[in-house]
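One chain is shown next in structure tokens, namely the form predicted on its own.
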Amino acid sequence: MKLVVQTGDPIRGTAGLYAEGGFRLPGDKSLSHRAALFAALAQGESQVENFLDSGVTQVLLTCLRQLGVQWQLYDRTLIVQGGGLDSFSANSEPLFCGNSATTMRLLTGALAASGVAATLDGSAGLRTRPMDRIVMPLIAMGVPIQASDQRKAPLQLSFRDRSKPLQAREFFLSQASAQVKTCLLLAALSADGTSVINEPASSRDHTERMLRSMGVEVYQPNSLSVVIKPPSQPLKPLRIKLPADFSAAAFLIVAALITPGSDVWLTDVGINSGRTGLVEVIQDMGGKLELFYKDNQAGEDIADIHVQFSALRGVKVQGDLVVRMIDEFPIFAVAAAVADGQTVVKDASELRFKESDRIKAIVQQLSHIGISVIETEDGFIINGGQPINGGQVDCDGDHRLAMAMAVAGINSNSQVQINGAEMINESFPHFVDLFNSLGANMAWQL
């Protein structure tokens, strides 16, 4: 489908969880992928409440009920039976994981733990991610795993036999990334002692604040290394309230920035510190942007957001804090676009490696639209302060691009056209809904 963007009025309201009459935030995607598969893992009902129902996480919940998973999904809770980490069933059909790369890898460490066999692969897209991250140290650790020219999906696990626990090992990852150490710490539960993955840069540390609400025995001696140790007992059951998806709440964020006129509250929105990169380059670009504490659930913490038109400055975004906003880049981007100056983002060459090549393609759409920006092998730099300009854009597959570019289309001088835009709907149900409310003017068209 096609989403088409025009002019709106200025951006004003409040978007949460918990909005009356109106169209919600979505629950958290990254915790909502981990509450249900360690919910799977755990022994007994667990009970997640504020759980994303998208596009990414029902292939994962799809693939739980091949594996023998019984679950339930009523107005946003999510109700799953678990039975341990043996109680995954064997299944002949392959485990499709669509487009989500999350589903993918921290399955893979979850079936590593079970033992049971299965093979997993995914869309034209997904086969094209790097999995030789995960296939290679799990060998190490003793899984029977084999990748498309041991690199690529189709994944293909052999049955393990469980009294032979896998070998406990220490890491050395050459990036840093939480979906790779959340899958070795999913394989480590059933290691014959302690595991230790090191990383060059702290990613965000959902699986370990979660796995330790759930009584696994994992800890940081600093912040570049995790500890864990298989645990003695059965895993405990989730009950838990997800906050508000960052990563979602962003494009709001840069949409009030970026637009005269706008004010909006945002409420109950994870702030966890490994995803919060965003927040402090837009502070450093002159940006009104607030956050007020607000509570903790489950070991993560909550705030309400206040986001005010701004006057933004180009900055350079590089090292640690690329790790911290590396989802926010599409969106980013269209704010440095608008910003008064240039932006330079070096050390993101994780960024080739996503639903797209998103340097590549956030350049290639940028320059549709009107704007200067130049490609580099780790990054791109945009000269901002140009007005941005109508035309046709391609999401690429990608539902970070296609929202990012919704966002442009609403400070375009005419209408912005996004093929492919029902991609949104792998992490954002009623993206264009709640925009319209807040003022924006979004259509779609076949």
Ligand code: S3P
Contents of the next structure:
Amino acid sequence: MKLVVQTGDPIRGTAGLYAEGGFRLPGDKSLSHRAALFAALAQGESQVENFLDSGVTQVLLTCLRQLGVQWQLYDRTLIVQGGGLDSFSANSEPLFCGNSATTMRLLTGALAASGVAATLDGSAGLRTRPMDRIVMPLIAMGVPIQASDQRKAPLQLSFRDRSKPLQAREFFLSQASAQVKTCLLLAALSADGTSVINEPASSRDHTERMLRSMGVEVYQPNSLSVVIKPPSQPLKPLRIKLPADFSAAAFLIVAALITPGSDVWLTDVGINSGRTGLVEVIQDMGGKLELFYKDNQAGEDIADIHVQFSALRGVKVQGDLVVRMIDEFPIFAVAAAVADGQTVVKDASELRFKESDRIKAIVQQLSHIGISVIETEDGFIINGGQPINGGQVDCDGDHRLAMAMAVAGINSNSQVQINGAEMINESFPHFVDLFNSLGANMAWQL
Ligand code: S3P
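Having seen the form predicted on its own, the form predicted in complex with shikimate-3-phosphate (S3P):
What follows is the entire complex, opening with the chain shown before.
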């Protein structure tokens, strides 16, 4: 489907999880994945409020059902009957992970811990994404797993006798990745001793916080390492209210910053420091963006965010900051295009392994609406202050690219058409309704 975006009114109002009668921000994607999967590994009934009901979480829920896990989802509350670490039942049908690398990498870790045989597969896009980063360390732990060329999906796990535990290891990851870290932490639940995972930069630590709240002994001796002991007791079920997704809120943040006259409050948003690099960057760019701390739920900080139209200036983004805003580069590129002066992004080659090669996709798709971006090996350079033109773009099967293009369209001098924009439903259902309710002018076309 095509999304057609025209200049609308300023973006004004409030969006949050509990908007009465209005459209809501989605629950956190990373936390929804973890909560559904970890609840299945716990002993007893878990209750997860504000669960993200979207494409990428539906594939995980369907896989869990195939593995014999009982769950119900009513009005954004997910109830899971967890049966413990060894409760998955083998299923001869492949587990289809759709476009979701999070589903594939996390579920593989849980299956490695459980010992059941399974095949995990995904969409053509997911089949191109690197899986050697989980396959190689899992093999080192003794997990009977194979991939095509040891590198890509489909992944094949053979039966493992759970009376023989996996081997505890110390890993030094070559890339900072919360998905890889989580996969190994889950496998380590069935290891014969303490495992340690070291990263080159610190990625989001949702898994560590959630597992700790479930009674697992997991700690971070420093910001780059995590230590986990296999539990001697069953994992405690979850009772958790998830915050709104910061990475979804980021589209409204940038829309408000670059659209004259805008003023928006985003309420109950998760502000895990592994996710909020964009806040620091926007403040560095001169953006009027403030966070008001509100609550903590199962170890996760939650805030209300106030953002207003601002004159932005170019900025340099590099090093550890890249990891803390890894999902925000498509929308950040739109802010950088509008800002005054040059923006340089470095140390971001991981962007080439996301739902699309995001460096290439940003360069190509922004060029269709008149914004010139210079591609570098590990990032991009934008000379800001460029007018945004109308035009046709393609989102390359990437939900975040589609949403970034829609925000660019709000500020373009004529219509922007985004082909394949239904991908937005992978992570942000009601994106269009929510934006329109705040002043945007977007419409679906067949
Ligand atoms: C995620 C981690 C990130 C992120 C993805 C969700 C997670 O991937 O890009 O959208 O939930 O752990 P990497 O850990 O591979 O960087």
